[in-house]
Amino acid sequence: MSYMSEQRIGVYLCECGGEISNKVNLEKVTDAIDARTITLPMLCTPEGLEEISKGISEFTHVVFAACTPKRIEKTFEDVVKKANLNPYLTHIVNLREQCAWVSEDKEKATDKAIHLIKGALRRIAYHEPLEEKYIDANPDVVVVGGGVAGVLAALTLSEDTNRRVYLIEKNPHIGGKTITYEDLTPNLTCAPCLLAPPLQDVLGKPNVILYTNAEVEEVKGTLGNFLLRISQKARYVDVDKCIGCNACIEVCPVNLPNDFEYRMKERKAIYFPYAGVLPNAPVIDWQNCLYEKERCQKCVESCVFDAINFDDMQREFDLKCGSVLLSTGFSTYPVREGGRIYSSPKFERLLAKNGPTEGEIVLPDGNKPKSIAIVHCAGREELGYCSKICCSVAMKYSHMIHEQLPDCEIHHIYTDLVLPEMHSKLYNEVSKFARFHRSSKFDVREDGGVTVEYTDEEGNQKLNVDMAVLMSGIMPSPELKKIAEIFDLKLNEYGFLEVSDMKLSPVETTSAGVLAAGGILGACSVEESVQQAVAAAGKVLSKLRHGEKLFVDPKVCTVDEEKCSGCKFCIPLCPYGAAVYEEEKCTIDETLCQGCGVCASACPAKAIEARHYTTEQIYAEIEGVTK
């Protein structure tokens, strides 16, 4: 081939510092492979850097051998462009790890080094000057879920005027948990009172985008490009026309348990799930309503502002963006409860205010209790780790029954206590007048009061209370994996959401361009919610800047009009819905393909090639690797 005839390559090796040369004879490397060599200290140095520019322009195909292109090959790239070189007339053989670490027969190193560049010398021949391409950015931001941590990222992201921030919440309101508890830990800060600001700001921003009973269908696209397919619940109540003053909830004549409130509550087929509740505007319970079976108009009649809507209708839409933000938060463990024995969700909705007993801490007969038993750990065996958080929260719990309940005694049946620094002074306080047995098991049965079975240094032990408090241990989300699923992201061990490095990037997860903050990745505390939730919006304010253009990948995949006969065998297959039918053939969209490779690997014609992965280049890198 004239075109290989005129290749001239070059192949630069690293000594690495001698992590490369103690284990690999770079000598006789150079000695067995047909191309100039070049052996450098570091390459990646600003010595070796210098070095590689002075020379590299004298070959048109250089091969790096040296560390792994993780690393480093973003800084190849750069000074190959700078030296008006083709990035992708180029390629990196990984020495180190692949060789030098994991070996500790040097002439094995040495043998499989040799092997590894005679492939990449074999494969680059093949290689071909592929172009860049940049596009426009989307700078919009979808954020799924409007828990605090939800909220506090799409009203740090509005601050940009010119960005519109659409917050998704699959519940009719937003919120989260939190804006249901009546104290925070550390200082015991009123929830509510904390709260109620940012969501009326959040409301309140003519940028921000709301839309409830809402949920995440279907993704396509990357960073700057994306496309969600959006499914929204009826409401059945015109939010914009409502003012909330209850007159329709006040004439309905059905009455049904109030599953918010863990059913201490009832409440109407029309109904706010708890007062306070934003957007103030009530739901409609569909499927309980007596409007289809009896004709029932009755809130129809009382709204003097034609806020009902029964013609109301799910439906969907699409949402384009460039980054998408993650915040659909936590579950709780589903201990066993009922009568005296509450789980701490429960609890929570006990002591609220606008609970439903206005925060007085009451058994199911209406009496006060007298002592109260708070079990630490329930469900952490079942979960396989501790949720760090229930601690504080049980602190709380304390503090707040004594201060109702001054004579009522509290007790903790705890496994470990994990406090972190700042709320150790609440144990201070809590530990005054609060009892603390240290137990390795425990049991909690109901009957008549409540038996609290434990084991300490002393034995088996029984304690009787009135009630029993169940710290339940923070699971992930039942929807998470749906959401994993759609977003094509990776699960940790526990079922939460992985992160793309922990300590260098917490909040960014596997797919580009799509963050995370809050629950969603693990049992994190109000304040750690906040923090990771303004360091997403951060992260995406620092990526999609008004006017920048975002680089395309050409790496991506194409399709040969004349082999492909229109198939659709590729449509279904990829996973970033690139491949599209139009005009009898099938096509590959490259703002949205990621280079994969699936498509053609399946396309029964072998019409479709991926860019930089040709079946050509494969094959030759395994010729040279084999001999």
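Remember, predicted model here, so these are calculated numbers, not experimental data. Residue numbers count along the first chain shown, from 1. Compared with the form predicted together with its partner chain:
Between the rigid parts that turn between these two forms, the hinge residue, out of 598, 461, 134, 358, is 134.
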Second form
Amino acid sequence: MSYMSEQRIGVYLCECGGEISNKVNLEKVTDAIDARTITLPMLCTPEGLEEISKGISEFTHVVFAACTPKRIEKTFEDVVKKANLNPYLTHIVNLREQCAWVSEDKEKATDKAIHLIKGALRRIAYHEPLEEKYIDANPDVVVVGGGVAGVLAALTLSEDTNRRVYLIEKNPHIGGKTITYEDLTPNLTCAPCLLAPPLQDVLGKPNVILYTNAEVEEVKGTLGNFLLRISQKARYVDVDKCIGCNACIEVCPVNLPNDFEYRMKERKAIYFPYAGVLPNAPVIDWQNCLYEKERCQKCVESCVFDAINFDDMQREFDLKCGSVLLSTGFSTYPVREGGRIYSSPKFERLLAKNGPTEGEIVLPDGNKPKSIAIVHCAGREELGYCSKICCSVAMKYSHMIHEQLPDCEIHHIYTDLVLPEMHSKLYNEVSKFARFHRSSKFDVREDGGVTVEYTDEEGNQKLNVDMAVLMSGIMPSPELKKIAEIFDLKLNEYGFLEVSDMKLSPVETTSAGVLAAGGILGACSVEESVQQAVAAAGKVLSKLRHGEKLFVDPKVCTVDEEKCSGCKFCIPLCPYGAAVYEEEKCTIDETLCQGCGVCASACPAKAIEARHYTTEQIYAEIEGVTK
Amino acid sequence: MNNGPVVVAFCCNYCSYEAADRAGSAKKNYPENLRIIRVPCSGRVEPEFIVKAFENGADGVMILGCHPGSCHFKTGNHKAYRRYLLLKEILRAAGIDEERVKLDWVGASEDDKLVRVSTEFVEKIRELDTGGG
Ligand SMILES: Cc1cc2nc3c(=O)[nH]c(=O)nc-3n(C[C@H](O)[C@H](O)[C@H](O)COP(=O)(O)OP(=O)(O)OC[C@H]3O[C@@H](n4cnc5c(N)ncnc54)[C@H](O)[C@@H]3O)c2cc1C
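Hand over the structure of the form predicted together with its partner chain; the form predicted alone is what we had up.
What follows is the entire complex, opening with the chain shown before.
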């Protein structure tokens, strides 16, 4: 290579204030290697860096033999760039952490150092200048799931009015689970009073675009440039025209149990899942609507706003964004319910003023219960973990029952009480009237009334009550698998979404640019959901800044078209979907590639080059360190 | 000067290379015979790299990746493992004792493990060399 003959390679040796030079004989190193060497007491100090910048322009390639590249890479990169040398024409030898500090034998350490530097010298001869690229990034964000987490994230993001926020909600309304509750732990805050304002707010934001009845079907791209395929089911009611007057509902002849109310109440074929939902427009249940079968048009006739549209259709469309925030919530353990046995989510509806009984705690026969058992930990054994929020919710129920039915006996059957901080206040109050029975096992049966069998210190016990509430454990939503597949994300051992680092990146998923908040990550209270939502929004705002481009690492893989036989071997290997097949050749999208080099190692035609870790470079380093 | 066997260790940037740095920071010694080559991922290691190392006089080669499930690049280490099985065949054909190659998982915090596996491996290569292996 003629290119090589023009190379002038310089080696900077760092004594590291004796940390290296006491263990490695640097004079011997200088004698043993075939390149210009400059030994300095400390390369990373201002004086050291000054020396480097004075002398560096002499060289075409530079080796720094110093401490670990992980610590010093950026510092050297800056000096090198200032001297107008391409930073990829340098290499760092880890003489401190991986040589001087792991040896007590100066002779052997010196020999090792010489070989490591020889490896670098041989390798660097094959280094090529790489061009750093910056790409345009889309500032817009797609938020998936319009529960409390999604809505608060969308609101935070929308403060920046130059950014569009697309909110994708599967249901015909927003608000998630929390909007179905009456009061919230630990302070028994009124849930609709607390949540209606932010929900209204998000609907009114000009830069928040809400799609209800919608889901994500497909995703392409990565941080900065995502392309999402969205499918949206027909609602048959124009949300912009409808004012929520209910006229259509009154005339609809169809009656059906309302699943949103756990079938405790009926609804029409055109209906609101709950009273007061947002957006304040009903939805038509097409399967049960009589329009197709009998040409029934009662609702159309009743609507003076011309809001009903039977021609509405399922549609698919694309959204572009730079980041995605997932907030699709959790699920609850499916306990065996009965007429008198309630799961906790169903009991929430019994307590709700907009619920089937307008908040009255009544038995199916209309009578008021005289005794209620609240059974904790339903599903805990099967799930294999404590769901952490249910004890507090159980205290909330006790309090609310007692307020409404002061003479009603309340029993808690519990394993452990998990009531930290503020939540113990609620317990202190509840323990004045409710009875607590500690038991690790229980059985709940309906037999006219309800029998609860449990085992406490004194043996097997039987409790006859009028009603029982089972505190359903929190579990991953069954749909999470599909979402994880679409976004290529990992799930943790309990099946919730895995974060990139539980401690340091608690709202970042394992894919760049995809964040998560709320119940999708595990059991959490409303305040925790909101903390995560706002944190995730903050991450987006700090990453996708207007007018700033995203850095694309040049250390990625590229395909030599001449050599590529189009065998597609690399395509399934790429963990990022960066390798694609186009016009009979494989190509790699540089913005998606993360530079792992798995494809380069596997390409039968050796057509893929892992930049900065090329086969030639590694071969050369092997020669240097061994010979 | 004969310092004994030469062992080349391919260390992935995110786990085993980090573990080696931590061993250094904690001043935990291991044989000087180990020459670490930093690769982005154990999945970047081609079987030819190992053959190349032996051609150049290495006495042993280690490939140290992240634990299954914690690969920074999701599944690079699984691919390294699959390739390792293939590599053993290649080595057998080339008449190289397969015991001279070792694949292991070393997490970023496992500096002790790095020290242990590398020390044991260098010892083993020494035995193979003196025992005529
Ligand atoms: C019985 C019970 C009582 C509780 N009581 C309290 C309490 O008193 N105080 C308290 O602090 N916490 C309470 N919690 C916890 C509270 O419910 C959660 O903290 C909160 O719901 C989490 O909000 P989220 O937005 O993450 O999820 P969710 O509220 O579940 O919202 C998720 C949203 O995403 C939508 N969605 C789901 N899948 C998709 C998809 N594929 N595409 C698009 N959208 C999708 C859903 O339709 C929903 O609107 C209680 C929990 C339970 C089970």
